[in-house]
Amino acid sequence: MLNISEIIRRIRSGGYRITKAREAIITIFAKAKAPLSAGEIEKTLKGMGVHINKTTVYREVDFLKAEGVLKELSLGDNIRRYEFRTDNHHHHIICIKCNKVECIDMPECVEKEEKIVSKRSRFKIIDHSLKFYGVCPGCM
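Model, the form predicted in complex with another copy of the chain [one chain]:
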């Protein structure tokens, strides 16, 4: 788990400000157990009694992504989602019935596959994304 005050210090040292919106959104991601979309962030804020315009939410996730605080990912629906950018390499499993998402820590994965792909495609591979789809215990 990333340290909020460390993040705030980094943002401040970049000459940026800590506003109510920014702090609330960082806090939400610090507590989040799964990636969140802009819409989900907006709804969570509303649930917290904080009213923040959706434009601000979009701009804020862009900002936090540029600052390296958040990482953008796609779960296969066409909605952009975000999560804290952590050092531990992990992947996701999505329930095809209730859309629940869980993160799976898995360092050193798909090494064998990456070698094969690298050799066959002649691409310089920089990153990969692995998602599993299935039925969660609650939906079985």
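Alternative state: the form predicted alone, after the form predicted in complex with another copy of the chain:
Just the single chain follows, nothing else.
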């Protein structure tokens, strides 16, 4: 889990307030094991007793993206998902039936392949996206 206190301190040091909704959303992402959509965030907030509308969820997510706390993911299913921006490089596996997403760590071989592609193409690679698709245990 990421350090919620550090994130809150960083936001406050930028001159911003920590609202109940903002703190709850940060807490949700700190505990999340997979990227979340706005709908999933809203549902989790309601389960925590925090009732805010979807517009506020999007506004808070946009704020946290702008502050470098969250990043947006496009996993090819037209659902915008978000996760903490960290130095921990990982990839995702997506269920083609229920759209469940899980984070997966990849061994160093991906970095080696990236260097090979960069050398062959003479491109300076800035980022890459590797997604796996399958059927999760719940849908089998």
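What we label the rigid core is the largest C-alpha set whose atoms superpose within 1.5 Å from one form to the other. These figures come from a predicted structure and were not determined experimentally. Residue numbers count along the first chain shown, from 1.
Annotation: Cα of K100 displaced by at least 2 Å between these two forms, core superposition.
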